[in-house]
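In structure tokens, one chain follows: the form predicted on its own.
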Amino acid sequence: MDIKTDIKQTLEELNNATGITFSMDTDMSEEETLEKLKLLLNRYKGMTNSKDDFYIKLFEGKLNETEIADGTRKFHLSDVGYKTVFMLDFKDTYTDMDITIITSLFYPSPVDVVRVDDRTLCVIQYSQLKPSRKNTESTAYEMLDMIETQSMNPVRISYDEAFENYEEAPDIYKHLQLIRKVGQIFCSDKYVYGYYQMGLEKILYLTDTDILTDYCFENMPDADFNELDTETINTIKTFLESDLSIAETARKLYLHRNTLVYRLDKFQKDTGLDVRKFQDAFKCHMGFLINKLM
């Protein structure tokens, strides 16, 4: 890496760390400039009262109202409008490139990127108007696509609805910590999780396992979801996702109607559940979810 590129990267790191955009106007040589910039960056990162520390303490509920007000003034944070927090969990350690990719997506709109640990980032988006759920979800998928295509560092993104007051941040952070766990258990094939999208899954995750075991024993005594073959699982899940429509399920699976009916009959014989009836279909859906959790 040449020295001009190194200076540019260090300036970007300073901007990400402080929220301040620096410009160059000095008589020092490039080598001296780079040395001073890195010294400034290292000193800032070593501060216990950095912006990252402020946000983390805010998220963890360790700041009172006065401390929050002092912090927002000190770090020039907007206290007007709405804030949306996205939690990014990387498979591998994130890099400065990942942070640059994120900030470039939002530019020129204001955004803060908080380093929670070496694999987790929190991105705070600011907006004057409250973004819709659809827009927030779209933003999450845009981040996912950009990171995966440009950085190729696998990531999962959790998000909640926007909030106005910084005092609400600890509750939002708790929601994100919960949904990241729930999403990876129940939706391991997906990479974006909205807090309001998995209501039943959250209830099951927070329910005592003994209660769930009793539910299965009482309502599905003959069903063993671990014993189901892949074809049966795919057929039943597609049927449930198709609103119990035989015609739609047969179309999606490229099956003859009679073949599908035969599979449903066999499933009923093996498990005691006739998924063509709403009550049994709901029990079956619960069974699949509980099986993932247990």
Contents of the next structure:
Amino acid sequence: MDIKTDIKQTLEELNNATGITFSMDTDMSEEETLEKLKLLLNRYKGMTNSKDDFYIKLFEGKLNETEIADGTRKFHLSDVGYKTVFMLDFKDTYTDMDITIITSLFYPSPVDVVRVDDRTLCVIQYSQLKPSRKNTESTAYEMLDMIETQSMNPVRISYDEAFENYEEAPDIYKHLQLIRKVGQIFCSDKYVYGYYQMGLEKILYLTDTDILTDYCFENMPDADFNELDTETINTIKTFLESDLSIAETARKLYLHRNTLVYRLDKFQKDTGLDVRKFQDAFKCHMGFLINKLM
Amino acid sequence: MANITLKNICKTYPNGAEAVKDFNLDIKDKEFIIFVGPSGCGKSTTLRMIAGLEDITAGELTIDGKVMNDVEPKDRDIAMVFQNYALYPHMTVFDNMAFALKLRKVPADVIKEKVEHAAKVLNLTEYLQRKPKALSGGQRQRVAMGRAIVREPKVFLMDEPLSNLDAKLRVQMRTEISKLHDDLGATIIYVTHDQTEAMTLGTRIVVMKDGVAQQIDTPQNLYNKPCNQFVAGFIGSPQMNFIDAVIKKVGDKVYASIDGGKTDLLIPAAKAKTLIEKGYEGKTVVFGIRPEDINDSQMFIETAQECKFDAKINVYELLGAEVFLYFDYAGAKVTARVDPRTTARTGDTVTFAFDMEKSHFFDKETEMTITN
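Could I see the form predicted together with its partner chain next, after the form predicted on its own?
Entire complex below, previous chain first.
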């Protein structure tokens, strides 16, 4: 191989590794150029050849089976048992204090904290037994409360089911990326999002907006959810969350039963939806969600 | 010193949901302020805006005169306690309380002094070397509070700190938090949905609904002079009874006519005057009466002949020191709290009398008080 081909190949490799397109404009000799390029490439590889880099590439689906096996061996990652990934999105940059708080909370259980970017951390919790959904949710809330009370750094946490094989990691990561977007749209007043908790919201997020607009027009032509006041919204939402029970809703809202019935009647008059009937209640629920999305 | 002012504070989420609307409050140094209200009323959001964990959409938050809207949470000199009192499982009580100070590079001797002081205040001294798993739920919650105390903040923010404890422990911790407030002399803002907690702990209570502060007042005033039907129903357990009534004037006397005119209740002079002056004669209003202001004692009934009625008891509930009698009256479900020596039982028709001096009247449309 002549030196020109060698330079060309090294440059291509550097471009591929960094994702940046470099071009050359130099007075250096070809030998010197090749040496500098190789040094740059090796430095970059060395810099990114960390556990964080392995995990990020794994999450992004950039590793094949062999590379995954090599990585788990190199970084002494357990191949048996379950892994749960929590994605932590900080409002501002996270600090070393946040990472110390997380690792201390899990200690002595094994855990890895991956710096995805300056505002996102992924916490990988290892366990022999598959944690229940309830336990995973409770772990997420413990992390949230600990970070918010100890370092006072606002954060939102997304999580999914635990997985066994590292090959499943890219799918889990996609789930987390999806659910954090869905959570922030539909549940912006919540701080912890479980992938399996927002089924309908996920479907709506992934549905074409024209289809959603048509659905509203066809099923709720008289309903304008933007025009509703907070009191009406809270009343109807509580009624839907209370399995359409007037007694339970009145109790939760500290309302007289007759006042609640009056509000439901008024809502029906304004929107054409009688939420006491399941079909209309479902349409109304869809309407609230679509309104948030659009 | 920690005087906190919230001026026209609003919170609107990116999806357009309005969580808090035009919230105004002046909190004086060393006050124990309670935010109370049903789920989704905006109380936690308001607390989180004070902490800096949520952005303020509009309005101004000041602590000791300094605008805090854009100050980082960690620089606001406040400490928070949440309901999920997560502790570091491998650390002792001492280390759990000391951890945040260690991370902030506070000298070891200062940490020791602060932790020992907090442990003394919280009666945790003998548990300092224990690990969390060897503590009860109440003790763990106290450690969580200890972590806040060692930071010696200007303001303590507590978001439903007792809701993970069982009922008995909650009552015990309530007393301890009250004592803690006296001992620390700190400003505390406390969020709860439990009106008993609110009434027993707060120097002032903010009752919230749909993102709006309904009434800000002392526990006694909230109970005796609710500003609207919501506050009247929210504060007090069992809640206030509400019955539709038409205001009727006969000669010098003013009556609340109930049940289609079957019963006319004589309204005391001062309340009657207000009702007439405000133009409610002939109009339907909501008559409110607390369960303890419905009497079944013969002595009371004899003195209140123009406020008595008969009702058939649906449910008799003995709670030891008191009895709740449930019955239907004038289309409403009514609860009376009576003396446990009552002879009334389920199925009996009993004569009751309202203590009209304690009656409340609310506008049927606006639900605002007319007579308080």
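Only a predicted model underlies this, so the values are computations on that prediction, with no experimental measurement involved. Definition used throughout: the rigid core is the maximal C-alpha set that superposes within 1.5 Å between two forms. Numbering follows the first chain given and starts at 1.
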| query | finding |
| --- | --- |
| Post core alignment: residue 281 C-alpha displaced by 2 Å or more between these two forms | no |
| Shift in Å of the residue 8 Cα between these two forms [rigid core superposition] | 45.6 |
